[in-house]
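Here you get one chain, nothing else, as structure tokens; it is the form predicted in complex with a further copy of the same chain.
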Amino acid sequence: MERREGEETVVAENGSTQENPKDGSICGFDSLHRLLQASLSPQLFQEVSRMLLGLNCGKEVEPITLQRPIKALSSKHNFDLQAFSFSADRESLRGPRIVRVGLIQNSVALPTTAPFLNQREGIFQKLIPMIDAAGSSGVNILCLQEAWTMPFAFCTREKKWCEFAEQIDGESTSFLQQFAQKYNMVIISPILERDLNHGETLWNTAVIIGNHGNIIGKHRKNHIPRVGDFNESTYYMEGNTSHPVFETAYGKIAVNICYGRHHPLNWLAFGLNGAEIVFNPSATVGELSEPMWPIEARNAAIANSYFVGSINRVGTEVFPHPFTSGDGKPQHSNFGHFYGSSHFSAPDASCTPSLSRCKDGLLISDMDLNLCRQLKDKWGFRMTARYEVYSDLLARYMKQDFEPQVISDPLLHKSAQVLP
């Protein structure tokens, strides 16, 4: 088994990527944005990227220039570094509430056959320059990817990987608390949690570390997939923390972990509880979900009038023992390509370009949280939502004798029916 290193993928000038010489895996092109930038005339690229990034009405997503030492970190440690700023109107009765937010995506550091302690320590070490880059850039809130301390081993159905589970105040939290304190930065740390007080129950959990290094609280993943190789329901159950919004020094934030992004009700609940930024730390592979990736987060940002930060891990993880995928294909030990592509979406339907599909990255964005209320006032989605209708519908739907509201064509029997 070869070592997998997303960061060693070669990115060509035209935005396409070459084969990884170590294991022959192909990441494909680096990012749609860069691919189009390299291929279209500047004028046409501007028009197309405005369409794709949802820019309109004079709104811009402006690149931010970071200081040279931070760029140097990115070059030295070979991670993608991009920074943007969303625009918002100035208000008369409130000052702007601009926060700088960061997302980190990364591949694992060592082969999955290495001792677990080394694997975790390897990830800690490779994250340090990226966290330093975020902190030195003045990032106020930083979010890491789902289960960032370990390979995404749930595909294997092997219980050995549960050893990576930690308590809320475990090693990874301690590791991050020093950076939170040093940089006065809120850090969201999604880990596999071991709940000692409830019989060693495992959860998929985001720990919210405050900007003084304190633990503010936790959120446990609400919706667990049973699709493809995402055998997470083998390991842990649906979360029991409901939809908490964390009031931090830099605004009200929430965490919609991975598969929860497919559930509009989950996004809605964080919105009803007042979230201004919702993070979606994920681990998902190209074959399965890439067509959905640019859609769901942006829709959530629009529908709920908040910002969304989407993170996907990157690279291909190969496991010691082959497994089957319930698709009739032969056993294999490769989970498929985690396609990165982390990005931010805004409530005005705009979004940033995405990080690389192939390498580690830090994405930074400035956002004025006032934009959330501005969009609520403009579009009025909360006020026109008629929640009472849906409260009633869901209450009826939960009953065994629920009958859908169907109006049948009385002439159905006369028809040349397509229905069987």
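Take the protein just shown as the form predicted in complex with a further copy of the same chain and give its structure as the form predicted alone.
Keep in mind that what follows is only the chain, not its partners or any molecules around it.
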């Protein structure tokens, strides 16, 4: 097989050799989990899986068998469908608090050169089978990916993409409210918001739609990246909603939008406000963040004793006009491959396998929210934390005359010193 520059021969899932896949797969496999499962003996795979995914109450996270019509939707519309269950220890004074939660990752439906109205409608139509699959499976809370109604154009610095911005009660909210009512389901809808009350300011916002179709509230992205292509401050700035936790019919939830996952204090604040599930709708590419992706949310779940749902869009979005990023790289017309890999993390350090790296997908998880309190009791992080010490340090750090608490070896800067 002829080998072109910059490519390497790999073995595909069917055993044949192929050039380095351009679809975002890993050697022809949808995910690392599936690659390992196909490559290792069952005994080795079980041990590797235990080390990578952890154990939930002493055992592997259990798969859920979904009904045949749901699987048929997945096959017909070609989206990855996986479902797992997190359990908790049985308690004497409380019954289980089991909630079924769903995450959707998707690629855009049409090229970015298509009329904007068609692009948005194409995404709406693409998501209908996945939302129906979630609702028909009994999902109580469903979260979509960051800026799900549009291509992730915020780093092109072209202002025409602002046309996708809408009010909190705009087109996408109306579209989703019908599903919230139909399936008695809370839906988290991250959009590009246009704030008409404040001079049409734009925000990166998550709208929380209640299970009766009502709007519970909103949260605006706390941290805005300025990293390579991802310099989103051309469109919106840091949010002004702090760290709200939304009490829904199914539990207390929060939304840590995309770049906020890199800030441990951001995760902490949602936990201090009582979150039981924190969703992290994102748009991030492999070259930039993939080694961090399975670590940060899982660590946040452990440190804050809550569940985390991590959602990343999937596919490569090519834009009509090449752009540069001020990083010395030549102009280019895409950010790279959005690697999907959406997953759930639990407070006991267990997590689910990830959705596909290269396909649309729906991930469903049953989670017993009692596990949150059980892990708080076990580790005692809230009791043993030194918030007063951290608070004092942060207060001093914010002052202009701040000096780091560094104690230097008195012999460190002496050029010659004879030690006894």
